[in-house]
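One chain follows as C-alpha cells, the form predicted alone.
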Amino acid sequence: MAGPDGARELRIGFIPLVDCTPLVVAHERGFAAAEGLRLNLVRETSWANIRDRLVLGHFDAAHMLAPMPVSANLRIGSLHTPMSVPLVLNLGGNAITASTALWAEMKAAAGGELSGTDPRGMGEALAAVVRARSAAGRPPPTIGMVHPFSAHNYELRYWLAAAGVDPDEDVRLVVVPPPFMADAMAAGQVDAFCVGEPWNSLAVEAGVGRIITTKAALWRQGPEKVLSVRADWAEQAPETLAALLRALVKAAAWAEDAANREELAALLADPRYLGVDAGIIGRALSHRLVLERGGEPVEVADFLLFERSAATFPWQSHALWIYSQMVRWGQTAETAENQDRARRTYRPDIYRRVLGPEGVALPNASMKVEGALKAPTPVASSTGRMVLGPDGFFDGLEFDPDDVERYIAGFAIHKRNA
C-alpha cells in the first residue's frame, strides 16, 4: 500500500535487539526512502509472534531467527507457510551467560582457575557441575533459549554436547523471550541462557550474571537473524523486494562503519527500539564485551558482523547446517525430500538478481565447507575482491554440505531418529 508521500509502506516486524541494526538504519538514515519505501517497524515481544504474523500477513516482511523459515518449509512447528530468506541481517551478536551462583559453582569445578570465554573450558566446568549436582541430588541447570528452532538452540546443545553434557538428560532447557532473559535469571527461574545482545550485557550490568562464552567463540560468522517473507509474497511483489534489499545492503554497510558506531548506539537506544543505554549497546558494535560487572572489556573477534566477509549473503550452506541440527536433535527426519526443502530456503538468486547490478560483490559458489577457513581467505566472486573471513566452529569439526548425512553420523549425543 502507497503512503501519502507516495512512498510504498511495508510493515516489518522485529524484537529488540542489537541485530535488528539493518532495518533500523535503512529507516532512520534515509536509505529505506530512497528506495521509495516506508519502513513500518513494530516492536514485538516473541519470536512466536513474529512467525505467526508474518504466516498470518500482518507482517510484510520479519527480523528472524535463520532457522525459524527453514522449519515452516519443512512443516515443523506450529503455523507455517512456506517462506524465502533474500538477505542475512547479521552473523554472531549471542553469548550464554551463567547466574553468579552458577559462574561460582563452575569456577569451584575448575579449582577456582577458570576465566575468559573458552568454549571448552567452560563446557568442561558446566560438566562438572551437573555431575555434581547429580550426585547430590540436586535439581539440574535449567537454561533458558529463545525458542525451539533458533541458533541459540542448536548453539547450546552443540556446546553442551561436546562437552558430554545431554542437552534433553542432564540439564533442563527453557524458552524465555529475549526481552526477558535477564529478568528470569535475576528471579530465580533460569541459571544460565543464551541470547542476542544487549541482553547479556544487561544481566552483567545488573550483577546477575556473567557471559561465559560467544557465539563467536563456538562458531566465528555463524548466522543469526535473516530477512524472511512469505514465498508468494516474494513472487507477488518482486520490485519491492528488491527495493527492500537494497535499503538493507546500504544500511548494513553504514553500520559495519566503525565511524558510525556512537550514532548508531544512540539510535538503536530510542524506547521505540530497544530502550537500553547507548554504553551498553555499544559493546556489541565495538566487539568488546564486559564479561562480570566491574571488570574490563574483553576483545571478542568478529562479534558481530552486518556486512563485512558476505554477510548479507544468503548461504545455502548456512541452511543445510542449520537442517544438521534439526535431524540431530529429532525436529525432523532426515530425507533426500526434506534437505533440499531447507536449501532451497536461502535464496542467493534472489540475492544476485538484485545486488549484481548494483556492484555488491557476488560469491561465485551458494556453499562452502563451513569451518574449513581459518583465516581471511579471498574467494572467486564477480568482482574479483571478496575476502571471507575466518569460520571454524571450536571443536574444530567442518561441515561439509555435500555430504550431510556423514556429517549427522558423526555426533556420539543425538536424538536422530529417536
Given for the second form:
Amino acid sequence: MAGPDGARELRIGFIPLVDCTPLVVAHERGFAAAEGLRLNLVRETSWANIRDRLVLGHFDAAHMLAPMPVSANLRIGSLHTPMSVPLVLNLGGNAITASTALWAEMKAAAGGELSGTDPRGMGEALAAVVRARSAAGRPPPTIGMVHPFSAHNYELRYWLAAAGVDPDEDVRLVVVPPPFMADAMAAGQVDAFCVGEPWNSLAVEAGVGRIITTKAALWRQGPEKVLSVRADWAEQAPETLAALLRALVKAAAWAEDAANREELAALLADPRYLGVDAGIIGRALSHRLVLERGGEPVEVADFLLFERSAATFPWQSHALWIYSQMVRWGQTAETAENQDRARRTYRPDIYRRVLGPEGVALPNASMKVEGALKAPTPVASSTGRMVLGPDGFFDGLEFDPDDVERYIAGFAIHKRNA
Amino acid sequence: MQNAGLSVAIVDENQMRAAILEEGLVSAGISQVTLISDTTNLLRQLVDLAPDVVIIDLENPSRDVLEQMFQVSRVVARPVAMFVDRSDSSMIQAAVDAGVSAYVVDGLRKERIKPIVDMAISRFNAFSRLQDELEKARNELAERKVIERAKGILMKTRKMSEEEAYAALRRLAMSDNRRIIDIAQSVVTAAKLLG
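Show the form predicted in complex with the partner chain, please, the one above being the form predicted alone.
Starting with the chain above, the whole complex follows.
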C-alpha cells in the first residue's frame, strides 16, 4: 500500500535484540526511504507472534530465528505457510551464561582453573558438574533457551553432546523468554541459558551470571537471524522485496562500520527498539564482552557480523545444517523430500538476482563445506573480491552439505527417529 | 452439560481481563478454569494442571514457552496443538486480531473447542472495547480540566464571567474551525509563556 508521500509502506515485525539492527538502521538512516519504502517496524514479544502475524499477513516481512522458516517448510511446529529466506540479518550474536552458583560448581569441578570462553574446557567442566550432581542425587542443571526452532537450541545441544552430556537425559532444556532470563536465573529457576545480546550482558551486570562461551566460539560465523517472508509474497511483490533487500544490505554495511558503532548503540537504546543502556549494547557491537560483573572486557573474534564475510548471503548449506540438527534431535524425519524442502527455504537465487546488479559480491556457489575454512580465505565470486571465514566448529568437525546423511550418522548422541 | 468435563487454563497477566474470560467460561458450564498470572515455570505449572485448552494473551512473551510443549510432548505426555484446526485460518485470524491465542490438546473434538475459542475472542474484544472507552473517558476528563483552566485564566485576566469565558472559547473555535479543547490548550500554553 502506498503511503501519502508515495512511498510503499512495509510492516515488519521484530524482537528487541541487538541483531534486529539492519531493520532499525534501514529505517532510521534513510536506506529504506532511498528505495521508496517506509518501514513500519512493529515490536513483538514472542517468536510465535512474529511467525503467526507474518503468516496471517499482518507483516510483510519479519526478523526471524534462522531455523523457524525451515521448520515451517518442513511442516513441523505450528502454522505451515511456506516461507522464504532471501537474506541473512546476522551471524553470531549469542552467548551462553552460567549462574554464579553453577559457575562456582564448574570452577570447582575443573580444579579451580577455569577462565576465558573456550567451549571445550567449559563443556568438560559442565559435564563434570552433571556427573557430580547425579552421583549426589541432586537434580540436573536446568538450561534456558528461546524457542525449540532456534539456533540457541541447536548450539546448546551441539555443545552439550560434544562434551558427552545428553541434552534430553542429563540436563533439562526449557524455553524462557529473553526478558525473563536474568530474573529466572536470579530466582534459581535456570542454572544457565543461551540467548542473544543484550540479555547475557544484562545478566552479567545484574550480578547473577557469568558468560561462559559464545556462539562465535562454538561455530564461528554461524547463522542467527534471517529476513523471512511468505513464499507467495516473494513471488507476488518481487520489486518491493528487491527494494527491501537493497536497503538492508546497505544498512548492514553501515552497521558493520566501526565508525558508526556509537551512533548505532544509541539508536538501539531508544525505548522504541531495545530500551537498554547504550553502553551494554555497545559490547556486542564492538565484539568485546564483559564476562562477569566488574571484569575487563575480552575480545571475542567475529562475535556479531552484519555484513563482513558475506554475512547477508543465504547459504543453503546453513539451511541444511539446521535440517541436520532437526533430524539429529528427532524433530523431523530424514527423507530426500525433507532435505530438499529445507535447502530450498533459503533463496540465494533471489539474493543474486537483486543484489548482483548492485555490485554486491556474490559467491559462485550456494553451498559450502561448513567448518572447512581455518583462516580468512578468498573464494570464487562474480566480483572476485569476496573473503570468507574462518568458519570452524569448535570440535573441528566439518559439515559437507552434499553428504548430510553421513554427517548425522556420525554423532554419538542423537535422537533420530525417536 | 457437554463442556463440564473440560479444563481450561488462562495465561494472562492482566487480571481484570482474565477474570472477565473466566466468568464467561464458567457461565458456559466449564467448571475447571484456572488463572495463571505468574508465568515463572509456566511449563511446569501447565504440566501439573494438564488442561485440555490453554488460552493465552498474545502480548505474553510466554507463548514461546507453550510452543515448547509441541516439542517436549513426550515429557508432557499429551501432545498440544495450536488452535482448533490449523486449516481454519479465519478463526486464527479472528483470535490474533483480538489479541488471544488458544492451544488445544490434540484429540479433542473440534466442535467442543470452537465455543471456547469463540468465547475467548468475544471476551477479549469486549475487554479491548472497555479499555478504549476507559481511555476515552480519561481523555475527556483531562480535556475538561484544560477547558476549566482556560476559563479560569480568561475570568481572571479578562474579568469575564464563566459563561462569557466559555462563549469566547467556543466562538474562537468555531471561527477557526478548531476544537474547543485545542483553543483552551493554546490559552493555557500562552498564559504559561506570558507568566
